[in-house]
Amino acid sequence: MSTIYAGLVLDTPESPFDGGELRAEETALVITDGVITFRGSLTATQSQSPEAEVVHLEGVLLPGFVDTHVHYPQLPIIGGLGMPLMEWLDDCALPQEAKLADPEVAQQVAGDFLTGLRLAGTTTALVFGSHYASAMDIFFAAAAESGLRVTSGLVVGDRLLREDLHTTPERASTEAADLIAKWHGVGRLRYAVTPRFSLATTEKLLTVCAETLASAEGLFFTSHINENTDEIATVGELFPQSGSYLDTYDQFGLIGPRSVVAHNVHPSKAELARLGQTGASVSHCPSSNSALGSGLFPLAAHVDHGVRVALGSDVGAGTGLNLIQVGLQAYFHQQLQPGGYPLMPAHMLYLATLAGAQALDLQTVGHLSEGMQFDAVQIAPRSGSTLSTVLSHANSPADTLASIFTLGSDADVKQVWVGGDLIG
């Protein structure tokens, strides 16, 4: 049985950074077995599928949001303001992450985190996991039940963290292998090799990460890079033989088309060139970068070097899971710096949807065309809200989208679908 969804649909089938435009249509979508099998007028879709139920959607239908960097353990500590990165890690993030050694805490945080993603309209996420294999087993089980598309993995480090978060190369290898065998490729789940950052990871452990990455088809790599100037200086001291922060990963074969590195606020031209050459992606986390005072993201330089960029909420150091609000922060970052990239609503939507899907090699996710999975979010503000008022005065689809990115929140997310399944 098929279902027809009819309403205002906004998406970006092609990158606005490469000449693509916002597609805005009052249209109807035929969904069969989770796939968009026809797109056209309501009359045409009903002729195509006369037995299908017709659902008229108020508000706006967007592709599901794709978050390319978000820390599962850190949801409870949002709001730790007034500290730079390294102090914030020691005082806020790492103590919270150590609590996930307790399975009950891990279960509670996993449930709250996955519910939060759904309520924010996020249908796909590259999730920075836990340092504990037990917590990752709990998380993968909860993620499988949630219906979301989740890529995640055991976080590893063996220096300069709390002692109770340290691992050994041997244990990291064994635990990752067990998790990959149990969860990678199960339903909508995939595994990402995840050293915390090279500052906390010795060469022996990075070697194990490389071995793990090569151990199965379809694995991803993710970590942090060039977030904070003090962090960068320390990495340089720890890896004197490396030419850059990026090189601390690249020399182990960890950088390629299935690699997503978060932040990259302070890259060198050589690093940008290498990222573009390898096809790796950068997760831009503007809310976190603002809250920790890390700096303004040089988007124009990334675009000039052909580096793929998508959005990440980061969450612990950010302001929440909602990528609408993260998109607005990305806009602010560009407005505030000389030579910033002039983002328009179409760019913001692309960064929050198709760009992330491409970074995660999901070829049938990210826009709402025929042949794509029906991953979608309905934005329908309550009557009398400020967003509802502003939308009623919008003069164009671009105005509508700009208003959503300026004023939208979890409260405006009405329904969420993943692969045609209504999950919220």
Ligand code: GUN
Second form
Amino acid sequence: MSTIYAGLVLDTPESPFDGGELRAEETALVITDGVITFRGSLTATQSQSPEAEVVHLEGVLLPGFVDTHVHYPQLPIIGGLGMPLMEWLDDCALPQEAKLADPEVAQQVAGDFLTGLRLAGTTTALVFGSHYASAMDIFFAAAAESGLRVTSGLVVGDRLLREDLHTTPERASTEAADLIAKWHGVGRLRYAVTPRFSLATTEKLLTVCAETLASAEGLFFTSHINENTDEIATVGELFPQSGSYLDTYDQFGLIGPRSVVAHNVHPSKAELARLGQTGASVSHCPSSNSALGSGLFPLAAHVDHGVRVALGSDVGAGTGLNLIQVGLQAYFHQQLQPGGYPLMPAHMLYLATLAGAQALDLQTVGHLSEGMQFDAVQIAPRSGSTLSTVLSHANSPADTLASIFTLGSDADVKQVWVGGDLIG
Ligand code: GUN
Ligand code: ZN
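Mind pulling up the form predicted in complex with guanine next to the form predicted on its own we just looked at?
Whole complex next, starting from this chain.
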């Protein structure tokens, strides 16, 4: 049985950073078994699928959002303002992360986190996990139940965190192997090898990470990089033989097309060149970078070096899960620096959707063309809301999209689908 969804559909099938444009069409999509099997006028879709139910969607239909960097344990501590990275980790993030040793806490936080993603219109996420294998088992089970596309993994560190968050190379290896065997490739779940950051990982542990990454097909690698100048200086002292922060991962074979490194606010030219050459992706997390005072992201330099960039909310340092709002912060970051990349609404939509899908190697997610999965979010503001008023005055689809990125929030997310399933 098929369903036809008809309405104003906005997406970016090609990257606007490579000449692609915003596609805006009053159109209809035939969905069969979760896939867009036909796209055309309502009349054409109805003659193609005469028995299909027709659903008219008010507002705008966008591809589901893809969050490439978000910490599940940190949801309850959003809003810890006034601290730079290392102080925020010690005073805010790590005490919260220690609480996930308790399975009841992990269960509650996992549920709240996945609900939060769904309410924000996020359909796919690369999720920074917990330091506890028990909390990861609980999270993967809840993620499978949620219907979202989730890539995640056990976070590992063996120095300079709290003692109760430290692992050993041996334990990291067996716990990751067990989680991969149980969850990697199950439904919409995949596993990501996740050292917290090289500041907190010895060479022995990074060696184990590399072995884990090579242990199964389709695994991902994710971590943090070049976020804060004090952090970068410490990493330089801890790895005197490494040429750069990137090199602390790269020398272990952890950097490639299935690697997503978060932040990269302060990269060297050599690091950008290497990221471009390896096909790794950078998760740009502007609201977190503002909240922690980490700096302004050099997007133009990433584009110049051919580095793939997508968006991350970086909750809990980030100020919320909603990628519309993160997209606006990305725009502000470019506006606020000399030589900042002139982001247009199409760039913001691309960064929040297709760019993330590409970073996560999900080839049938990120736009709403025939043959793609129906992962979508309906944006329909309440009548009387400022966004609804502004949209009624929009002169073009680009205006409509700009207004959504400027004013939109969870309140405007009406329905969310993943693989054709209505999940919210
Ligand atoms: N670097 C290491 N851990 C973290 C974290 O939890 N958040 C951020 N923003 N940076 C980190
Ligand atoms: Zn992070």
